[in-house]
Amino acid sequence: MKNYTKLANCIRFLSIDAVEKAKSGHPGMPMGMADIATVLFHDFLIHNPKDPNWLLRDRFVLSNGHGSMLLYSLLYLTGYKKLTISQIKNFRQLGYITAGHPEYEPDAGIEITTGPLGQGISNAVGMAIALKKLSKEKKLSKAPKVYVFCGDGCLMEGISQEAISLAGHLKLNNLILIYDNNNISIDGPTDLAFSDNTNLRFKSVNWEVHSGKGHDHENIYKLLKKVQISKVPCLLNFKTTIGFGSPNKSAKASSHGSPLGSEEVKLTRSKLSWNEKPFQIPDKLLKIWRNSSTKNLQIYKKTKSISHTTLSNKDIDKLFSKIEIDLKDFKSDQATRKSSEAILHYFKEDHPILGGSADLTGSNNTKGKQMSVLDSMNTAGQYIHYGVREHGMAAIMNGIAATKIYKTYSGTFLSFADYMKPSLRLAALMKINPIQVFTHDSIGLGEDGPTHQPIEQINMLRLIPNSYVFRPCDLKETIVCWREALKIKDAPSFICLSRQNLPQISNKKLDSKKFKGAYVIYGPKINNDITIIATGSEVPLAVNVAVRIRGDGIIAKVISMPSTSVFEKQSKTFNNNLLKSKSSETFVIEAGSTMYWNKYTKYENIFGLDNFGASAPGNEVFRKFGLTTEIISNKIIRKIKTK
């Protein structure tokens, strides 16, 4: 076998210099899995650090995000133009790339954003399908492996074993998982919490299991040879000591979190001979590394012309032209999430998306009627069942997204948007563009009760930087929406959908060719008394509002805004004139929790609940609320009148 260990030593300073310069960080897991690190990059993952975006290489997780500085060293000794040697002495540093955790910069090798643990197994799970549907797409003998290091903290949250399981049923062999097994945690030996049979575990699952010696090069290579040929996703559960060849922290969780110390730095270099200076690798051993992805020139130089379709704007705009003609005369009332399923008929086999749903299919309308489904027969397929495993989907789509190969979307009730809160706003901080569906948005959908109807969720969605919210009102609201989803490259969008039907009352109202996220649906656009905003299900209620109270002599604009996110994104002065009165005084209606609405008009002057709902026909829940034409009038009336 070569000599791994000086090139692993080479991760290992890299490492303890950047977090003892930083005085922060975490020496122990790069130190303990550098000769993992060292075996793989050197002899099996297939990359090219000239090259970053090469569509066909191998992609390498880092789900044990608090290890960065591992996945730094390996990108800047392996070559990668925008990881220097500036970057790893500035660990964890305002404006610099080498952030205390991986944040997702593919042009330098991080594939994707990992924090909090056990989402880099789901990312990768998302990457493994992305990159097995392509190659079975592009009719190549085998798929670009996706190799994940994990840590015991990720096998404990529970969003892993949502992931495994997908990935055993999908026999998802180009997904290689590593172990980093050093029984130490924070607060100390795993065994305080975790004493779980993790080898059974994911053979329960489907998985292929080896487990080995982290530190036996030799064993090392020959897992690695091994898993090479797998017809279903490998663990490899490596036996590691955590702060490798520290003398009084190795094996310690003192070597977890915090900067070895200076005096433990020198001796940790004199026990393993490193007599470099800081931040210095010596010129023969930095040569190995960066000579180490030649290996791969030969299948660089084969597929490096392969590319993937995308959808245009202009491919985007042509199919939703065919769909509002197709659609423009449908006057019946509709469920929007049907009204979105009429807009996923449209989508054809060759369109590089690819959709699914937590278990919720028929309720959430989310297949296509042209979409085969994607399993481990079919991996080609558009439609994924992801089981009812929310959480563990939000992060799946996540590392598809990040592929950037298919525009991916899936769909469960708005309610459960709780269980998927962790991706999401890891989306948003990517900047990468999941649309997730959520139907069922409101206490309308009755009789399933409060622990189904939505109350804080949607403003919840809206506080996400970096997002877009989209909650329509009728089918043409609802083309529109997504339309500007599909369009959006570089943030997550959520199409929020009702249960009950609604008639379609925007039709002649909506100029979808100039969609601002709101627009006059009812009433005057000037010389109005007062201004009602509502969104979705609450438009046609609003509508009968500003009907009722002309009686009373009060005219009202109604104004849909079936997204909030587009519209601030206005100019303040189309914004302001949209929402002008000569009372100034501005309602809204929506149902659900009435905070986010502050920003817009008065405590007093929003109608909508602050409590859960309840069990019961989706009209008597609304009446019990005071969310009816008659009441939302009658206290309209005395404000007005009295003012």
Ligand SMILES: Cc1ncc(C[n+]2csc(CCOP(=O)(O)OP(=O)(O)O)c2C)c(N)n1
Contents of the next structure:
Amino acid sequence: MKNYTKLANCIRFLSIDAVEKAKSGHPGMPMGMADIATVLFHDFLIHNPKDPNWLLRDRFVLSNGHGSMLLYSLLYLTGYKKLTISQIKNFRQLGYITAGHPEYEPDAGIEITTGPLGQGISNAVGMAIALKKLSKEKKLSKAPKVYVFCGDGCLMEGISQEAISLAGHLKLNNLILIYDNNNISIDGPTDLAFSDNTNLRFKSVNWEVHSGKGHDHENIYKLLKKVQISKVPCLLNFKTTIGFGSPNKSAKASSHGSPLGSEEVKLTRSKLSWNEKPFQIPDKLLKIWRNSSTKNLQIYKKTKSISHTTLSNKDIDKLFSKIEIDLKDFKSDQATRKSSEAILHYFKEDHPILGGSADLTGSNNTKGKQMSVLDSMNTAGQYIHYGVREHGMAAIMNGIAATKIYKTYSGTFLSFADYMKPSLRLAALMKINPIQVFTHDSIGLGEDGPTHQPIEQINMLRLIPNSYVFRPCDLKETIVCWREALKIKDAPSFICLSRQNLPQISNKKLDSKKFKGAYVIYGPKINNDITIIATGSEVPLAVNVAVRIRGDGIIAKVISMPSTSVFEKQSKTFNNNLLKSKSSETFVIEAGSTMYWNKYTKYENIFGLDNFGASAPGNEVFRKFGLTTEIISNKIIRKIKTK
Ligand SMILES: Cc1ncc(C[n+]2csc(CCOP(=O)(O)OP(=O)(O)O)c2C)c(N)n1
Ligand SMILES: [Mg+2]
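Next up, the form predicted in complex with the named molecule, please; the one we just looked at was the form predicted alone.
Below: every chain and molecule of the assembly, starting with the one above.
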């Protein structure tokens, strides 16, 4: 056996020294998990630092992302080119990839962004799903594995239960969760707030569970060996000591999140017999680390040429031109969620697409008719029944999207976007591209009432930097929005769709080849008196208003704006020209909170609602909140005539 203690101390002291130099960070976790990480990387993890993007590598996820120096140390020691010693010396500094918490950088071996606890476990479930699916499609004998480190915090977070429950159900035997069971979190010993029987908890959701000693290299090796051939996901529950090696701070919360301090660093060096200068790794040890992945070269050579296909923009354009032509004569009123379904029916079995819904398949209309269900028997399926687990679903989708193997989408009601927000934000931060289909997108859903009627959600989504919000008004707009969302490589998309039927009105007006997020759907392009912007189900309402006020001599142009995000990326000239009117009065109609629209016009010109909806048929709820042709027309007429 190798001298794991010395190898592990390389991780410990790189972490201690980096945190010390940065004057901030979390030394306790890397010190506590160094032994397990060392055995894992030397003897089990299949990766190639010289080719970080090797498709069939194992994935390593640090769900307890505060221990980021553990990951950076491992990547430096094993020889990832982007992770130089200068990166380690500049931990937490501007412009370096060694950020406070790991930030997605696959070229450097950072497989996912973590930090918000619980997310990484769930991301790993998505990676395991994608890798099993890929392996089945490629007829490989086994799937790459996903190893995840997590701490007490990740397991206290509710999202972890959603993810492990689905992982157990799907029998993801390529998923190995390694628990840093150190009984410490920030406030002190975990018994302040946490008395779960973690092993029983995992067993109850069909995991294989083993307990081990996290500083006993033989024991760590034995358990990692054991789980290589499991039929279900595995938990390795290792008892560890946070801050291992620090005479005064080990096993204490004080080692969690601040530098040890120069005195304590000295004492730790002495205790662990580490006589090197800060950031210095003895050549002999570095060489062993650098050679640790040579064991993988054979499998690397055998599988490096295996690749996966993606849907190119050209493929997408071709498919969507066909959809547009096929459906161009569709004239009936139809909910946009149904229009969306009509599009999904065009996806083929061999398209690299992985859809799903959080138990609302029949309401979100998210399942294309040829899509087979992905389950423990059919690991190559195209559709996941996520169950009622929205937060878990969004994080699992991030894991799928981060592998870049499949384009993933799924559905729930727009009002439940709140349940998913932390993961939606992380998708945007990581620049990955899952698509969320949010149906029942306004008070127009009616009788299910205010708990289900979204108000502020669409604007919550619009406020997430680097994300795309779509809210089409009919079938043709839905086709264009789906096409655009599928093409986006570096941001998540949110497609908001109606429950209620809507007329087909964009046919002649929307130039689908030149989509700029907004266009004139009714009225003259120039020399109009006023401008009315509307989105989704309120576009037909806006057109009715424009027709009605024409009788009073007011000429309005109606702008349908199915994507504020796309529109706001256009040139100022284009945008100003589109919105221009003789009176410079712009009105907005959207059945949701008004605040976002302040940048387009003044508060009194916005027809929306800053209140919760009501339990009643949809058109009555619209009337209650003043969103009818008559009420809006009268208000506009009064305003313009008294100007
Ligand atoms: C969602 C979320 N809530 C709170 C935090 C702040 N936080 C960071 S680490 C931590 C304690 C985690 O305890 P544990 O996982 O046991 O880590 P250890 O101290 O053992 O390294 C907390 C509360 C966070 N990062 N994410
Ligand atoms: Mg802990």
